[in-house]
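Coming up is one lone chain in structure tokens, specifically the form predicted on its own.
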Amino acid sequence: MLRDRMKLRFAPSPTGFLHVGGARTAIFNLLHARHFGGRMLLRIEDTDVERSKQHHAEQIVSSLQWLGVAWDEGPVYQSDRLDRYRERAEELIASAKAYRCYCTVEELDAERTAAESAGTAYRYSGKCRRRAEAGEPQPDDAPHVIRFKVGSGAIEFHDLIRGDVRFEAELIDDFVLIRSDDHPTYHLSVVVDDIDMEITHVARGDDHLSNTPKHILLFRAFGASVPSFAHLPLILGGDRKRLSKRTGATSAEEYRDMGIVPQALFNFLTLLGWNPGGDRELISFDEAAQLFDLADVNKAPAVFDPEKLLWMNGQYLMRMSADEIHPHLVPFLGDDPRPLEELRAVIELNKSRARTLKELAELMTPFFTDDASIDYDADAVKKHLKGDDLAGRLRELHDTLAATEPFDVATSEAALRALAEARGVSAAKLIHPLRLALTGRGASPPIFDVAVVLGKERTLRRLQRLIERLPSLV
């Protein structure tokens, strides 16, 4: 197929939220399309009436948008195309490639029970197929399904990831195309759509591998070109078992709620089973699109490492500007978040110390807490508020900072260190109590940066409050 006609699709079923496996599939489809100058379609496969939910479809679309998966066409909903699937199924009946099956549930259960008793694998007996082929009259108005006639011989195809794959048609049942409720099965709807929407490449999870021979038979029955297939290996948890909720099988929305920025999750999922070469860990979408090819995806399952994701998210936060971080941070700042102008300096000061947006918001709390409401960490109090000269030492520090002009990082640090030298104590004897006074914590960004961001007046007020409370703390 010509490169400029390449077209892929991401086709989730709205039976649940967009999980990380689905998100990776969407990303791989998009990157392959972009690398080869192709297009990507978003198709919502919602023909399973009982399990498909509109709110899940909306959530999938929203999650993809948040993640940065920008499709070119769609979303197309299969539920809008039901007549088309029935029409194509009737075409197969007319060409004797499919038939109506009137077997009841009870009859099929009896066949299945008999096979189990005989110790053989169950296969549909094909009695309705034989009736159709014999030209026996068929009651069109009776409840029935439409089955595809599976022939014999090998079904072979080249998988872009797995290589050459072979199935034996004799092992495949005459599968259902239209259910008794007149709704199409996955097999029919996906093939009809891929033909009508001119899909050239199908990249999906390898749990679909057993469906592929059935789909190849349908493409051929319709006289259509068979697309190229790429079946993506599983994603495993750290225990090397199928990904579970405990090991990271979380929806994209939940990662967003944990404080993961979309760029980091996109980067992380891009590298689950694909490597751009070397030891590179951070890669932008544009850089990945220049290099990505489904044929380069690892055949072995990828391992989902939550700690690696947190590390990567921290790396992104460190490199992003406050302006870039702020839109993602707002949901973590409470019901009345402050404008960016008030937050910019605080974000810049704390972003390198956080691995998630939630952590960043927590680190920023002391900067917006009322001066009189600062709580002092008990361990930090015990460790740093000691010495007979403590009160005098802190009063001198207060007076020194009050006289410091300009109140910037370099000048305030020089003033504190000069005071420490004059008193014959280490600078730490002043720095740690100052940190406790300003943040209530034993750890913070560089304390002189903290003081400057707080401003001189608030710094002095908080230091004075600690001095006044010393009798009750030590």
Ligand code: GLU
The other form holds:
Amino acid sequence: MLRDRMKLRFAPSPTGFLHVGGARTAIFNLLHARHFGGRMLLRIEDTDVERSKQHHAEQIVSSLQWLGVAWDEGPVYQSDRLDRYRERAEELIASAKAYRCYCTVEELDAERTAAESAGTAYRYSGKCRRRAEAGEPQPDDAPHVIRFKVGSGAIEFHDLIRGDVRFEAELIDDFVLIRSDDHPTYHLSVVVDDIDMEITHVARGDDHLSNTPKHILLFRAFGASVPSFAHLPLILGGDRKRLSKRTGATSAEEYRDMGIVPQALFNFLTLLGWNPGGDRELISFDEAAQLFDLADVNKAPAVFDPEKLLWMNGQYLMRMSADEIHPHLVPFLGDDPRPLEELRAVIELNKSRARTLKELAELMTPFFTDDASIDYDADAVKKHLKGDDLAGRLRELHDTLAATEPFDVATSEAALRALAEARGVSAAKLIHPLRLALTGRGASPPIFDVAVVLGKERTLRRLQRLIERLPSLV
Ligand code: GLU
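Here we have the form predicted on its own; I need the corresponding form predicted in complex with the ligand.
Next comes the full complex, this chain leading.
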């Protein structure tokens, strides 16, 4: 019965970082599996020895883990299964569905050049196919590839996203299954694995659509049932061209390093080409899994809007607790980050003002700077350090706050406002210089919250320092 169970797979080739398009494919596979109570396998397609690298495989695995794509099985490495692919290719030779081809690169190049100069589409001449069919003896030690015998007729399938798709077998060459270096091609390894691993649904990028008829022929040749296919439309950049480095970051890691939290990137990618109805923008994994179906994915390409991702990340930061944010924030806090206990209140205070973890870390710096090394922003100095008897005003503010007991948001605010009233100035004339004293900046979270988080002692010390600096600042 287990065979009937839905199973999907994400099958990246480890030739680089996890591209956001790949990350979305992984997410869609996972959501579909979760929605229908199926499973998801992670398979590393590393049979291309030239281009595949173990460190890329490891990076992809860790990016997926970071993103929260929790697969059920694997990672399985295709490089561990090379014998299996050879074995299955031999089976196809034994059943006359494939043959050894001894044509040399030079011969094939000559055929290709001849076709080009004749202005016809190149197709393999079928020389070795005819030899095999005539039963000519075949030296299996001479260099050769193994080719699949493509028949004729239409190859039709129903794509969950694109609907009915049809290819003509006549247009498909006898494609290679095993290369002359004895390594399988993608077509062979992917189908052998999808059969052995009991995959029921293949959801992958649109760029594989033209491979699918070949795969269907192979499934049939092996007498296996053909899985359902869903070809995901491209992701476009702001320039409406395929998303690429030209227009910004393309790997999940780059977004991580920019300070995007994985939950936000997951949410964002989930909505690239799918929507849960209405104009809903924020959706949890569980809700998405409840609603998701590959059949509802848009046919049209999705456009990747980095501004929207930043907005969404800000929404996540605003909603997450300091404790949830903390593990993601640590890499942005420098070499010697303080313990969570010291950071918690500062994170809470600043999290709704940042769009990225990088921005959040930056907003937090004044809280951890030495009182003696606050830098005063020149524009803010110009704007706020003026007016009659500035020094006297600030000294009185210092003494008023020093006398405030207990020192909390309500008491310190009331004390400042009472002083402003007594002096006949607007509260802003005290608030802005206070902000400058405490943070060095013209903008910050509500200043009384800042003061309380800093504590009375540091508040007074910072205020005192600004007063002492006034002659050199204004
Ligand atoms: N390994 C292929 C790729 O990275 C995907 C294969 C598939 O999903 O069938 O493009």
